[in-house]
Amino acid sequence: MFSANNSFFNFCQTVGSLKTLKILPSNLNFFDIKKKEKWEFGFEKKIKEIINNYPIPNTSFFDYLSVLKFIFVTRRSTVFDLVGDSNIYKEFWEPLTLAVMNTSPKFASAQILSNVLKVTFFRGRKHCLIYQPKENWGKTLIEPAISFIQKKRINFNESLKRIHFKDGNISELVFTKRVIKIKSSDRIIFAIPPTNLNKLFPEFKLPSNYNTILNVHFKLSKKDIYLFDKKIIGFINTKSHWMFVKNQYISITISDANKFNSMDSKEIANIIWKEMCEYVKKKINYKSFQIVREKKATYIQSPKNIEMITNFKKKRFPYVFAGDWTQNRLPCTIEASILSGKKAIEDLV
């Protein structure tokens, strides 16, 4: 993942997981399965150097000027509106948008992608660092975070079922196992995704359409893992989007993956593995695979839905909401989630 600012780094420092992280070179490698071409897009270079070096095959100086369109954007524009006619749309803008926003460029808000570019790409190499776990995200984020919060007064395995109001204020929180009476001096933070939040607050107008993120993990033999010579690969003209190499595993991420929701896991694995074999130019076998689907990973981050979240945030509540979806200036990412938690605490102080 790209570090848009220091919030992700600070979070890992807080829960004591910095040693489980590694920083990869800040460049992206691509493979076009249709054209059988490979290239590298280096974020270590300045914008001027990138434009002058034409990293993508069969491109010219003017193709890279499309990045300048993101300096000034309107809130109703989609990424496709801005760069859909660019010669590097398929090779760069589409995979980047899918990776950052889990939304097709035809629907994705250009303003949100512009905000990301302004805090990463436009600010230079040190703001485009790619963090990866040495082993997996469980040991880097989940396990350290759980260990950290278990030391606090937190109750687990209790779902919030209902909210009772009195005179316009929350009087009770009804959980599966108990009811908590709310005093006027109490402060409440709701860290709940929009789908569940609407069950508790049906009057809120929030996005209702979502995109799936699909991850396919393959375990390989030691001799075959070395065929994948780059740590991160972006795939073009494929079902696969991004591939990450981790020890004896390769992990493939597919964004905007709703089309896979009704497909059998084995069928998906076969489709993706065929593309991996084409990349290494050799028919090899995997030892095992695992598929993880998050069917409501993010809401579709379109201009209309971003505006809906913006209008929601303008309302005044005697309580606070947290979650990646509440950060209407950034896409729904780990960064946005951490920032929302930080802001929620600041709003209560």
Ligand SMILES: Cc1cc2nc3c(=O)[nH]c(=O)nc-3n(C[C@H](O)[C@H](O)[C@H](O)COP(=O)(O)OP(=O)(O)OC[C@H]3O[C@@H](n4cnc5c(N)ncnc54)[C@H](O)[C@@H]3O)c2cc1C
Contents of the next structure:
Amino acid sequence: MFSANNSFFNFCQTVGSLKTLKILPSNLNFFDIKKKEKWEFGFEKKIKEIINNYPIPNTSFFDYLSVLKFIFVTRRSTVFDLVGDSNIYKEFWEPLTLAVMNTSPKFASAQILSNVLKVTFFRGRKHCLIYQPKENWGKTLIEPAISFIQKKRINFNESLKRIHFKDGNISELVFTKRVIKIKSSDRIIFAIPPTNLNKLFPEFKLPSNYNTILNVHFKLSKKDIYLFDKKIIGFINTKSHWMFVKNQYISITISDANKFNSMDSKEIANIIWKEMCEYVKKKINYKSFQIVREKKATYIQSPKNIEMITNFKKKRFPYVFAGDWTQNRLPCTIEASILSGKKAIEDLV
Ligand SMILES: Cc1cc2nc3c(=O)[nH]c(=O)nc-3n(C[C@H](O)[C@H](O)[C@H](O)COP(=O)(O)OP(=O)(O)OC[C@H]3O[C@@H](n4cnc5c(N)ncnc54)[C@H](O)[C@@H]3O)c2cc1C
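Please supply the coordinates for the form predicted together with this ligand, as a counterpart to the form predicted on its own shown previously.
Every component of the complex follows; first up is the chain already shown.
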């Protein structure tokens, strides 16, 4: 997980899970399956050092200057409009955009990527940290967060099904198991994603097209796991995007993965496994695999959709909305969702 600033860190501090978190060096390793080339990209280095060392094979100093195009960006531009013709498009701009925005650079808003670069890369190595849980996200994020909010009398496992209005104000919230009557002094924050929000408020104009994120987890034998010599590897010219090594597992993340929605799990595992064998230059077998696909992982973060949310935010409501999608200056991430929660509380006060 990449984090732009301190919100995620502060969140872990609040729920008491800092000890379960580790910060990895921000050096990213890449493997280009077509050219059989490997290289390392050091976010830990200063921007000047990266430009002078040109880490990607067969590139020159001038190729890295494409980053400067993100200083001034128009609202309507996509990442591809800006750097589609760059010599480091395939090796840098495409994997970065997919990882950060879960959207192909051909559709991704250049303004959002520009905002990310301005709070990370342009601010130096301290702002380009990679966080990983020591064990798993359940222990680092989910379990501590649930036990923290359980102390605040939260009801879980109840979907909001309908909203009743009286004289233009919300009078009742109809959940699966109960109906809550709303007094005029009550405050409401809706922290649900646009797709479900639209079921409750069909008149809202919100993005309706989404991108899948696909994760493939392989369990390996102890001897084979050591063939994966780097903790994080970015794959180029492959179906796989990023691979993470942890204990006896490798986990592959594929963003913008709608094309896999109709494929069966075994077929996906075979495609991805072949690419992993190419990396280790050896035909090995996995012990077992598991596929997790989230079909509505994030909405497509295109200039058009960002504008739709910007217009939505200009409207005045007697209640507040939270969720990653409401932070339309940042991509849909944990960071954005934490910031949106803080903003929602500020708006209520
Ligand atoms: C596979 C995957 C990998 C990701 N990787 C990263 C990463 O590495 N780094 C990163 O920063 N971000 C990552 N993200 C994005 C990140 O998970 C989201 O940005 C973040 O979880 C959004 O939080 P949220 O609270 O806005 O929305 P959600 O986490 O979607 O929470 C919304 C909640 O509302 C509930 N809900 C929906 N409808 C109703 C209803 N009608 N009534 C009551 N409750 C309802 C849902 O059940 C859900 O619990 C990833 C996402 C996916 C799917």
